[in-house]
Every structure is written in C-alpha cells, then in structure tokens.
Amino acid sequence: MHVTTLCLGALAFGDATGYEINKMFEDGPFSHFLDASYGSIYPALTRLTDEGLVTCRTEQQEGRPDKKIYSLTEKGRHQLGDALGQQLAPDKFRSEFLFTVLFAHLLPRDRVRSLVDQRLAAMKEKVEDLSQADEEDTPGMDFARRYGHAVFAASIEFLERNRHLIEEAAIEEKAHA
C-alpha cells in the first residue's frame, strides 16, 4: 500500500501533524499493520497537499518552528475510498526471530532458549496490550485488535508447545576445561 494511502487513512481519523501520523505507525493504532517513516510521510503529505487531497494549516508555536496540521479534503476521502477498493497485495511476514531459528542447529542451546524466551515475553506483552479495547475504537479497529490478539495468542501457544523442536536441534555446549 502506498504511503500516500496510509497518510489519507490516518487523516480519516482526524486532523494531524506529520509527527502525529508517524506516531500512529510507530506505536499507535497502525503500528501492527504497516511501516511508514518521517522520510516517506512528509514527502507524501506534500504530494497530497499539492494534489488537493489534504489541506495544511500552520500554527505558530512559541520558541519552536511552526506546526503544520493536515486535514483530509472531500477529494482526499474519495481517493482513500478508491485506494481501499483496490486489490490487496498479499501480506508479507518478516521476522528476524524466524530467520535466526532457521539456524538453530548452528547455535548454542542457551542462545536458542533465550531467543524463544524473549519472543514469548514480547508476544505476551502484545497480547496484554491488545486485550484492552479503547472507547474510541471503530468497529474495524476493534476487529483488527481482536484479530491481532488471536494471532499472538496462537503464536504463544505454538512456541510453548513446540520450542523443544528447535532447542533439541541446537548445539549442546561443551564444558570448558
């Protein structure tokens, strides 16, 4: 999905600065879906403004640069609808954890155990975060939160039941003399 569509989607929830949009992707409601960075968000916002899909107003701040606040236009709302109506690309799953455990047979058993323990702790934290609904959630946000909760819970269950498969494949460390 294009970063311009991501920005339009963020602005569909209300006016925002580029910083606020970035926060939505870093640790906000969009953090579980797609990546967007300052380096892609600001050029996209400029392009969207030039195309009349968003407007930009400036607020002066004391002792700091002016704040640019972006708003979705009606034309932008239609563009977002058109973009959301397009065929979706297949999901891509990227995981440094899974890449590393591909080589469990080359790693010390303690390292593999540590990797699994760290992954379990992180996933349990995500399950906890996704357990709490927000009153401001739209039905779609609630569905996505519940879906994420189910995926992480299933991953935890899988790891707990099957960790022995990669731990047993790891190298048994030899005692040093």
Given for the second form:
2 protein chains.
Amino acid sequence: MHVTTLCLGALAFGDATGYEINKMFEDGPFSHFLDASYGSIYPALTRLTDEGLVTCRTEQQEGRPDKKIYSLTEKGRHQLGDALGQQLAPDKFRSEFLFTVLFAHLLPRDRVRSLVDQRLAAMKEKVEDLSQADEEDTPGMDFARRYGHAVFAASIEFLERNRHLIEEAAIEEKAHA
Amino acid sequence: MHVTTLCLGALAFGDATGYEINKMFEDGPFSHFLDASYGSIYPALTRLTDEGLVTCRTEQQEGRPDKKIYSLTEKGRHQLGDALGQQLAPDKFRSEFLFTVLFAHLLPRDRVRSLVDQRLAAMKEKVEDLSQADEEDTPGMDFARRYGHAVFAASIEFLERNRHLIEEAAIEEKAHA
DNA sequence: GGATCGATATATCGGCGCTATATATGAGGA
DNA sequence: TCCTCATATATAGCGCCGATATATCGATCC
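The block above covers the form predicted alone; next, return the form predicted in complex with the DNA.
Let's see the whole complex now, leading with the same chain.
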C-alpha cells in the first residue's frame, strides 16, 4: 500500500493540507501503526491531483506559505474503496531493541538494563496515550486504540517479568575507577 | 540502523553467504522483527568487504554460482559493538490491517469478517512457530521468541474478544442474487 | 517420462520513500 | 534578546524493496 493510498485514507476523514496529513502520521490517528513523511506526502498529493483523485484549492495566508487544501473526489473515494478490498500486506514490525537483545550475552549488564528501562518508560507513555477514548473517533479508531493498548500492556508485562533472562546473560563488569 | 549493521550482526552468529543471511531475515532468527532483501544485502556485503569489516572466501560449486562465504573481521566485530552501544531507533510497526479497520464503517460486513479471520489464522500460525524453544538459541534469541509469543497471544485474545466492535460497525449488505 | 515447481546462489535496475535541509514568520519562554 | 517551537511547502540525496535475470538440481505430479 503506497503513500498515495494512505493520503486518500487521510482525506476520507475530511479536507486537509499536506502539513495536517503529516501530523496524522506523527501524532494523529495513524501514528501508532503507519509512517509517512513530507518527502513522500507532498509528491503523493501532486500525483493524486494529476490523476484527478483529489482536488486542491489554495487559501492565502500572511507570513506563511499559502495553504493548499486537498479534497477527495468521487473517483478518489472509489479508488480508496478498491484498495481496501485488495489483499492486504501482513503487518511489519521492526525492532532494533530486539536485534540488540540478540547479543545480550556480548553486552555489559548496565547497557542491557538501561535499554530495558528506556523501553519500559517509552511503552508506559504509549499505554497512557492510548487509554483515553475520544468521542469523535470512528469505531475503527476506537478499535485500533484499544488494540494498541492491549499489545503495549502485554509487552510491558512481559518485559517486567522476563527482563532477568537477558540481564543475567549479559556481561557483569567490575566497577571501573 | 543500516543493513550493513544488520549483516554484521548476522555474521556474528557465524560465517554465512548472502543467500543464508537473506534466509535469516525471511525464516530465521530475525524474521519476526527485521527486514532486509537481496537488493540491499548483496551491496551491503560488498561495501563491508571494501571497508575491511568482513572478509570473503569463494567456494567452488557445480551447477550453482560459486558460494561467497563472508566472515566477520576483528574490526567488524568492534564496529558491531559500537552500533549496539548507540541510541537505538524506537520500534516501528506498520499495519495495513489497522489502517483498513479505520474505515470499517464504510466496508461491507463480510469483508471485515474475512479480514479478521485471515488475521487470526496468520497470528495463530506465528504463535505456534514461536512456541518451540531451540537448545542452540542464545539467551537473547530465546527472549525475543518468548516476547513475540506473548505479543501475538495478546493480539489474538484481543481480536477474539473485540472483533464484534468493528463487525457491528460495518455495513450489512443484503444477500445479492 | 516429461513438465513444473521450489530451493540453491548471485546480482542489478527502477522507483518509492525517509532524512535532512531550505525558506519564512509569529508566538512564547529563557 | 535569543532561541525554540509551530505553521507551511518543497526538493535533493541516498538507502532499500520488489521485480527480474540467470542457471541447475531434486522432488512432485500427471
């Protein structure tokens, strides 16, 4: 699924600028399970306009570049429906933490401990984030939020119960002067 | 973390060919939380050789291209250690399933149901995969396997308990002639 | 027996997308 | 006063995935 399709999805929630779409990936409803950045969003919006899947109206602003507000066309809405009907790619998960943990037996114990601590802190923050429902959310958004909550909660519980496994495997270093 | 670093990591478990390294990402110990493909692995190995981080010996074969077996050098081992000491990128998770689910209220109920069924089947297979320990695994590999198991088990439980949320939101279609 | 398919093994091309950067300004904190 | 952050668009460079090319062997299938 290309960034163009993701942009169509973003616009299905209402008209938006490239800047606002970027925020949906950074902070917004997509942030926990999708990625896209300016370098792909702006070219995608241009391509979509060329293909008639979105339209663009410009709003003058002072001090800032003019806002370009994009809207889904009927053709674009249809195209999104098509994409959602196709075979979906399986989930992808990338973790440098787990890669690093593979070499726990080669790392100093302090390093492993700090890695786990950092990770626990980050995940607890995410769980906190995902705890509060929003009245305006679609059923799908609510579902995705709960899903994330469940997975992060399980991760935290696992980490707290099993961190000793890698910490014991790590290299104990003598206190250095 | 670049593919070059991941290759160094792969070779830390023993000498290997590009083909074998690829398998580590496809089926092997890395498959659940990392991605890399021929298009990046082969060039990476060439670069690593140029920089003296790995060495390469060629083994003649009949019928197939000659095997190029790569080994980590001392310099390469050191470089890997460095990378593992740097600040790690946070986990990334990409799910077209969750993206699609955001639009559950716009999709036919059959589609949503089939999506959930497919996903449950795939995840149950993964849990099965991750159930069996391997004597030869490093402590880190064992930890990563258990971690994956815990997360997938939690996902399955969540999906089974909450699938009704999106299925009820979906569009009920009349039986078509 | 012949055909097809999957595994073994290396390698490159095209194009997509991330990272960093450029540009410009107003608001708020140090 | 200065710096950082938010707003807003845009591009260049480069890393990486997906598809493709090439070649052979063993297994399965009809």
